[in-house]
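Take a look at this single chain, the form predicted alone, given in structure tokens.
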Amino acid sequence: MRTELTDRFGIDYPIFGFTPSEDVAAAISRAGGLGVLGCVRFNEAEELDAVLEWMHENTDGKPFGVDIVMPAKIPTEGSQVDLDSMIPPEHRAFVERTLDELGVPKLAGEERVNAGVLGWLHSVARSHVDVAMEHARKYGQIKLIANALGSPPADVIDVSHRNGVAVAALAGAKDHALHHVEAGVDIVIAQGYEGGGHTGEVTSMILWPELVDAVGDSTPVLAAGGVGSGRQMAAAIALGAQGVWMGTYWLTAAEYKLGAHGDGPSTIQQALLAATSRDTVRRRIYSGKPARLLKTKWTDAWDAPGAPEPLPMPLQNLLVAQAHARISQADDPGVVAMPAGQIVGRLNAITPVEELIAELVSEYNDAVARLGKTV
């Protein structure tokens, strides 16, 4: 499998695997793709620094990337105390009442939880960039920085390019993609409606060729949203993409240990394995921006009559941080709060990353051979 991006990054397959798990990201890179580590869960620069050091030691010298959450327009954040004061009491009461009704136990000692919250703040995302660039200079393995909230600020693009790091940004519409190109972004990730996490309103089959045509030959496009097989990879390449960006596909990888409390599938993985392609919803309850999530009792509660409207980012993150921590400890697959794309219906087993990639490549080859017979 060879495209412009396999040559640019020195990888075997144009498979870009986004994941919050360093174990999965490293395994993707070792298996010939490009693992991309999601940084939003790291509240402290020191945490990310330690994980990136581990990545260097466990990727066999192969390239990998990082993913940040940073809007191009710098927001006025204020302190966390200021942000907390902006959360309406009725929203807090709803969350507490809902957790009690769902039987979600409190955390031991009810300690304050910030995990995965501060990473949404612009200042913390900047520290992620600083740490990543330091590692890029030191080791040369970090080859990509991707942004989930549009084009990153100009100075972030500049410093990335100075350190030999390509910049990618997600786009859910044609105007988003054109803005990325104008801003100096190197790769556009066309994220279709079917995708997990933050996603727009245009389906992948429509969006991928539209963005390919819009940005022209000078800017490669990665197809994202609903990719979970080699056949879909072949479709993406046929529609003009130079590779695929996959996230949900790796959530049931054997190497995915986040949220695990022992041997066997974690509570989140149990929920994913039981889900069909119809068991997701697109809501603002996770971060304040539209994101596709696994449909559970938690999402149902926010859809029920009398539920409050979600708050804007980052207030919604702060509102639900403690709830997400409690839910992750509840050991109840019916309540989990987890971004997931519609491709979740294909996640039917816990499988090592190497086997997942081998299956993608085999299916891709079969699909291309089948298409070749039609010419």
Given for the second form:
Number of protein chains: 2
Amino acid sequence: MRTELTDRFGIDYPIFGFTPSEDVAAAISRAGGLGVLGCVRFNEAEELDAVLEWMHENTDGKPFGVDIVMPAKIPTEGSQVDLDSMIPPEHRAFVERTLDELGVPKLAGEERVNAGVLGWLHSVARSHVDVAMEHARKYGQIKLIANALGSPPADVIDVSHRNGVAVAALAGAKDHALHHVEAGVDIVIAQGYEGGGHTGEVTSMILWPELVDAVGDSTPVLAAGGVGSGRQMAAAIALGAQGVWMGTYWLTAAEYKLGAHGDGPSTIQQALLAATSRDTVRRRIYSGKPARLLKTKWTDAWDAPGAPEPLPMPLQNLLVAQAHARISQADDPGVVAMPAGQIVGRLNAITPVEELIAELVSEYNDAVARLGKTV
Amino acid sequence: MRTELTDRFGIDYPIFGFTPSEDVAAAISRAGGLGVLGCVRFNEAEELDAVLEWMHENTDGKPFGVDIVMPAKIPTEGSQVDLDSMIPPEHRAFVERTLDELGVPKLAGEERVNAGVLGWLHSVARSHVDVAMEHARKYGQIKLIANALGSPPADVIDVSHRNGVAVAALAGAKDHALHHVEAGVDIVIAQGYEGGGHTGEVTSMILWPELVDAVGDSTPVLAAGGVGSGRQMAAAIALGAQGVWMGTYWLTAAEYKLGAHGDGPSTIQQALLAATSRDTVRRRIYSGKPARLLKTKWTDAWDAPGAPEPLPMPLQNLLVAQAHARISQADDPGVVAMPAGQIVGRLNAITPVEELIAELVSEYNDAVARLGKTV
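Having seen the form predicted alone, please provide the structure of the form predicted in complex with another copy of the chain.
What follows is the whole complex; the chain from before opens it.
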């Protein structure tokens, strides 16, 4: 398969795989796509440094990328205590009561958990950028830095370009995409309503060609949101995208090891395998901004009468950080807190990444052949 | 262009064009697609009969279809007065107050308006079926009957088949599609979240291949919701559909004459030309079931604090029937009540149907050629 982006990145397929799992990211790059490691889970620069070193050792010299969450506006910084004081006690009480009612065990020793919070903050994101750039200079494998929240800051774009790293940014609307291009972004990731995590209201079928028409002459567009098969990849290329950006698809990869495990698939994977395309909701409860999540008893609780309105970012992150930690250490597939797109309905087996990619490519080729026969 | 459905219907392109306008429907059939006349606006069988006669005279013998709204469950029938008594007075007061605040003139003589209501009722829908079947027997041009709400009743399917008329039904979820096929429906129309009018939560990118996988071996699937260009048509075929079902696309056709007119485009067309892909909302206010509408001051009023919850179907239809009549006789593009899909963002000119179809086909061919070059 060949598009402008396969040439630019020296990859076999224009498949950009976003995942918080280094095992999955490395496997995607080894199999001919471009694995993009989500960095928000790393609170310390040293952790990320070690994982990038591991990525280097496990990718046979193939290119890969990092995804670092840099909010467009620098969020209110401050110590944990400052931010904590901005969270209404009723919100805390609701979270606590809900977890207890859902039977989610408390964490051992009730330690404070910052997981998934600090990564959203400006200074931490900047330390991630520094570490990634160091690795880009050292090994030359990091070829892409992506940002899910607005255009990256100008100096991040500059330093990335100086280190031969392309910059990508997610967009859910035309004005976002135009702003990215103006800011110097190299690749626009058009993420439709059906995607997992943060999304806008416009669906992929509408958004992808709209952004291609808006910026495609200067800037390649990656299609995100709703890609979980080779047919959807063919649809993406038909609609003018130069490749696909996939996240949910990898969550049931055999290499995905994050979260609680009993025997067999992890708790989260069990929940994903059971879900249909109708089992997601788009809510502000995960981060303060609308994000598509797996529908579970946890999201239901926030939809129930009497539940509080979610707080703005980053307070909502902070509010639910401990809850997410409690939930992810528990072992109940009915209560998980997990971003997932509507393609979750297609995830029906635990499959190695190499096979996942082979299936995409084979189905893509079939779809293109089928189209050819109609004209 | 050729798919199973072009062969079956003897049409040049697998483009099924749904429209309440006989002028547009006839033009679609003349141009090589299959025009499908929406019948809900006809309160009397005689009106429909006359329009079908006109269609016969203006389609050069080409096939066309009818869309008759037959709710899956037979709704509560009764006189206007019976149903009227089920509408809470606060709802009536809200509608009246809102229209006055929005400056929508009252109707001359304050006559009772049933427009758009009776067509939803069982007995009226059945009289539409009878008229359509009579025309199918007489001229042999009516080749399709479609239903937007559930599976058509068994006897309607039977009489259609006896008259050589294929039966299509809209589905927004897999279980709906399976139910249709079990009921004997010949074509499933998979309508995604982004479509105009009644839609489910699952988007076209996800829904189309899901329904193709569920029923495609026995029953062709038409892709609906989000098709407004040849690239989107190519995406539909890539995803496994046998053709496309388009509604919103024809609303700015030059032949579309419904609604108030000043100079140039009609009031509704002015509103459509101005809208972007983000200017639709999915609400229960049009019919009692979730339907995607153009976002206007009218939909905003129902979203404002203090607005009542919409009533169930058919009470909501009845509640807003007079309002819709008032609005459509007024001449304010800022206050229209109009189903429209997210592709409304692509409607930027008044264009004759023949050109609209030529553009679809030409862009489709380009997209297929582009795909071919990637492998």
